[in-house]
Amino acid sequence: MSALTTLRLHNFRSYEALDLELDPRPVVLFGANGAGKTNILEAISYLAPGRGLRRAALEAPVRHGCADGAWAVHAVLVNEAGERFALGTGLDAQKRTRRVRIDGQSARAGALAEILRLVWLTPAQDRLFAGPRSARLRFFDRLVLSLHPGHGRAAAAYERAMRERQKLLEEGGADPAWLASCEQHMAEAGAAMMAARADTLERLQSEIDARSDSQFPQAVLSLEALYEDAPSPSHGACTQALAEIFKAARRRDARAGRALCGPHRADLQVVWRAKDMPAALCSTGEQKALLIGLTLAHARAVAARTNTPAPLLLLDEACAHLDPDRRAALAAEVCAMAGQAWLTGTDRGLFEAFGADAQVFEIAEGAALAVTGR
């Protein structure tokens, strides 16, 4: 199992030092709501790339009063073959920047998701299906990221090319042959943001179907275009496709001040497949149902990649709007899973249903964090 064996915070939000002794299963955290619950899974999500569970700045994390400015997080690593990796993330007080040490070297942020894979839930999620296009479309391409690493470069790839493609649009009388250069650039990071995606949905498509019995709702995935002539991801020619595509849209989009169309265009659509209901129509506990059962189809999706390590879950009050039957499910998949989870709660009796299988820790105000059984 990959799991988590020590975890450490210095002058993180709430905590000004912090240091954890763990063993592989999984982990509660309960306590009253402000306690700093959400502080601690926030630092396990730095020790991914990217901007943590709040998409925060990278000074937010920073404890109130802090003499020296910084913020940094350790933890050691153990995967299911045994092998143990000290990672450690962090504010650079002098340099204003993020810095990631991998046993001791220096590394880039990248290099943790060959090491570690996270997936998490928060609250701010609940309402992701009723919300706006772009919150779904970011939560998915994070499940993407956990699945092909390289996503993240290709998405930063087509996001400097558009708006190099933009600002030729909007000064007028660009050379072609240049719009032309950073309309290729987009098509083929493009191309490979839409073959990462299809492949991703189809694994969790699979995972979700292979659970019939599931306690939580089975969805039925799929990834709208939202704009006209969008070619299939898995054509041979799909670069190309794009290509013309975003010459054709020019005067369209110079006009419209942004590129209406590509793969940015996209949004995915969730319907309960035993109700035929789209998500952004069920009620809030059925919403979270679905969005349980989603997160936990793409943990085992990873876990069932070749070559890919077990993600960790991070589920943020995940059972909030869950009965008793759904919280047993919960406990029943998260203790199935190769990766260690991390749950939070402001009630112990919501984990009842762990009995000895989890680790147990009552989360109080600042600094301090009692345990509570093992």
Ligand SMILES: Nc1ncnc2c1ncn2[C@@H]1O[C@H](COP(=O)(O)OP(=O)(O)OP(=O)(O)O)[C@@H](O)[C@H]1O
Contents of the next structure:
Amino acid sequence: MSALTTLRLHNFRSYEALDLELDPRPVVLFGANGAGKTNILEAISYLAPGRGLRRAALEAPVRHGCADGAWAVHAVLVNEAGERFALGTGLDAQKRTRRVRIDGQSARAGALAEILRLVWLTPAQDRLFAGPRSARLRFFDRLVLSLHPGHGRAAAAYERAMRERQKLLEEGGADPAWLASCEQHMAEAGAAMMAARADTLERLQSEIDARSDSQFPQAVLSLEALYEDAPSPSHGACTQALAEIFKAARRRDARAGRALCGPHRADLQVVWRAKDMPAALCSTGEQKALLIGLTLAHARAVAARTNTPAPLLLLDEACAHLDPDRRAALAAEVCAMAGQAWLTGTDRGLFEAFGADAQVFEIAEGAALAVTGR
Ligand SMILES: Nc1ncnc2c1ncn2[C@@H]1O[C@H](COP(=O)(O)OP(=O)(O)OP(=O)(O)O)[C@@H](O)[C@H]1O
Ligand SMILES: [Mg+2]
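Alternative state: the form predicted together with the ligand, after the form predicted alone:
Time for the whole complex; same chain goes first.
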């Protein structure tokens, strides 16, 4: 079991100071709107590389009106092997950069991913299936990232090369060898991105398929891409094919002002298997159930990966649209996870199905009150 046993916040959003002592059971946070539940999940989300679950600016979490202008989150994590890590992160008020400490030593944010993985679902994702393609791809890429940490580097290299190529195309008269070299960089990074995405899709699908008795609907996932060829093209073949696509698209991309095809244009397609219904056409509650099923499958896929820490699961308002049977199924599934789950909701009654299997805190006025003893 991988779990936080301590969580401390300092000048983080609505909290001047918060200090939680925890055991490995799922953590339930309930309280009124605005009480500070999501803020706690967001604080935990900074224990991973990236911008947190609100994708906020680095300064945004600083408690409004606080004098020293810095926020901090400290946690103790105990992993499945029983190893203990003291993790700290926050805003360095002088340098305006993110600070990360692991066991008292300064560390890169990326090093956090070697110790802790996070999987989260927030109400902001409720419109995922009906919303824009780019948000769906970003969501999927985050799933890819937690299984393939190198995906972020490949995506950044791809973006850089794509911007450079576009500049050359729009300026006109560029040296063809220079253009070809940009396209080669794009193709190499793009092929790596596609391989990581394909592997993630396969792992997610097999986790979904393994639970045909789940209360959460089974999804069929696919990635609609512009480049599809042999079932699993080698990295070299894929790179070459992408480079050719980019070369052939030069004139069109110059006119369009952007690259019109490539892995950045992929779309995650989700279909409710039993009804053969695209997710975008499902009801609000059905879409939420699909999303939860996908999130749980993702958490299991990360947990199943060897040499990868079991993920903590952050479920913000996940119970809100669920009927009692699905709430009970969710409780059973999160209790069986290899990583601690954190759940929020406005009403304690939403979490009845956990019984004594969860530790419950009532959140109010910048404080957390333990409702069930340890
Ligand atoms: N930087 C900040 N400084 C101080 N307070 C903040 C800051 N950012 C957000 N808040 C406040 O934190 C409060 C709690 O927000 P949070 O999103 O955690 O509530 P919640 O309990 O999840 O509510 P809901 O049930 O509506 O989702 C809000 O009233 C918000 O205005
Ligand atoms: Mg909230």
